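To begin, one chain is listed below as structure tokens, in the form predicted on its own.
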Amino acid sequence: MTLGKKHPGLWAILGLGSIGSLWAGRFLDKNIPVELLFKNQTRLEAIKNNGLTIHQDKESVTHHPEDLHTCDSPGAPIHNLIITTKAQQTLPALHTLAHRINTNTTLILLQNGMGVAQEIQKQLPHNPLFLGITTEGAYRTAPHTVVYAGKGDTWVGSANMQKLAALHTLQAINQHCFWDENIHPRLWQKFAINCAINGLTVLFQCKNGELLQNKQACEQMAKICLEIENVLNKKGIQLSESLLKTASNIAERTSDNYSSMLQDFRAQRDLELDYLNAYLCREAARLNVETPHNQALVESIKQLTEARRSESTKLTNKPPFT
């Protein structure tokens, strides 16, 4: 008997970006039925017409999933929902999907940033909520194509002291998925690394590894990391080594990767800045910790985003050549 026959209709993935697509591919590899949920019909049609292709180690696998729906489509209540949307897209997506979520729906949050879990708990206080982080690297080259750029581990833990009954399924499809009784320090450590790298790749418009080849970027990373460490220390979260060393090692290990924030910036999508460095600055202010370099980074990225948006508007409104 296949895993798919044991777990009919139990799983759905909300958000088919790079990480969501990786997990979708794993469910499909193991013949476990999974519903893929999209924000709009355009993304849905891209995968419906072309399949979902995962590139890994010079090989490609194309899946042709059948259970594809937009969030506003009618349907039965969802049992287990893996949420891999961008942080800033999560609450709007859950609001659209509200007709399929009841108090028994298990929510598994697997995304960058901090603050979304608290927002979900305010909106859905009775739902089992689990938090995940991953060190895997991936990026999209097309709406239906994902490159698996770096192997890593995924850790899952509870936000409200509950056990994840369906953990065995996640571990069956990904042998590098682990349970953590106290996930919060890991979340903060991953958050710190994202704050140290992602925003700077937008500021300098470069791949992760290219930060290490730029003297100005290295100097800013050192200052940003020191401020982040000050916040973590005030919260009682200890790192195994300096954040600068860890972030530099991650940037080197993922040297050919474009950060998710840079990908969003270039695609003119909303950035998850409010759930990364801007969130850090708000938390620092609450703790009376100074973070001027993180604040400067936030302001610089906002200015870049506004400038890009203004330039795009000018091009759109430019009269045709006559």
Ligand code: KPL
Second form
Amino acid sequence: MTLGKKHPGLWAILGLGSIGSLWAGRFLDKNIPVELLFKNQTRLEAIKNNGLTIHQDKESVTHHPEDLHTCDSPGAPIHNLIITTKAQQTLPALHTLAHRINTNTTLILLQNGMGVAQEIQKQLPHNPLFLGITTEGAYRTAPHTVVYAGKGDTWVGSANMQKLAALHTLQAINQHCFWDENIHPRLWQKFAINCAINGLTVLFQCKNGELLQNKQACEQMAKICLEIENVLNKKGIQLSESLLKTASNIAERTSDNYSSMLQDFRAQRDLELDYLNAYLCREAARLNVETPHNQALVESIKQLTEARRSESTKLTNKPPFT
Ligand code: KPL
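Requested next: the structure of the form predicted in complex with the named molecule (the form predicted on its own having been shown above).
Following is the full complex, with the preceding chain placed first.
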């Protein structure tokens, strides 16, 4: 397939975490030129030196992408930008990349959480903006190695009523990528599931499935889910079954996974909390809905993060041989 070959700079991926790497692998598999954009030189070097390896079903493929740049490098305007950064990293990354974005740059946001799309629309009100959500599961075992742990579907829709001209390319490289005329309910459903599971796995320091074996976690999940449902109801978003039931099923189906938030916590990365449960609480306050259990969860995770931060500062500052 030579799709896009005559148009260098047509596609770029910002954020080479696990989902970004899967998409990068798909472009490279089909020989469609894609530029990979990194925040800093460290991960760029890791992939440049080792290639990008994707493990799937006991097989692995190593790609050797050539078009690797940091966001601050000079370059031509980007036509289609797939953004797979963590929510909290998105605006700073787009800011560094601003010299390569013009009003024709199509932005496709594929990440967990809520709130970034509004932030982008404030900064780049004229750009075609598309929002995606995926049920694929993947995790990194090294800066240049990704395990494709669970097949799933990716849904994309418009944030501002536009048509995605390049959808055919996404669908040509991923047959499980679908268009959704009204993506918002789907985004809210995924958001609700992430709010119900991710924070609790950090609080209880456990795999998704272990939440269901812990009485205290189950009780907390039930209360958190009720509050989330109240917010969704107020927004007119219908769920096909109770959130507790859906979240429990997902926790069961992904029982052996560490949630993305727990992975971030353990790797000492910033958490998506502001775009998950904290976002929910802000939205709830706006709509006059009470969310004390979500609020308490947010506070507890902030305390845990703070405690871990001061612990690691203490360790780094410790004189040797004491
Ligand atoms: O999407 C997820 C995540 O970890 O972010 C869940 C559904 C919780 C699966 O791990």
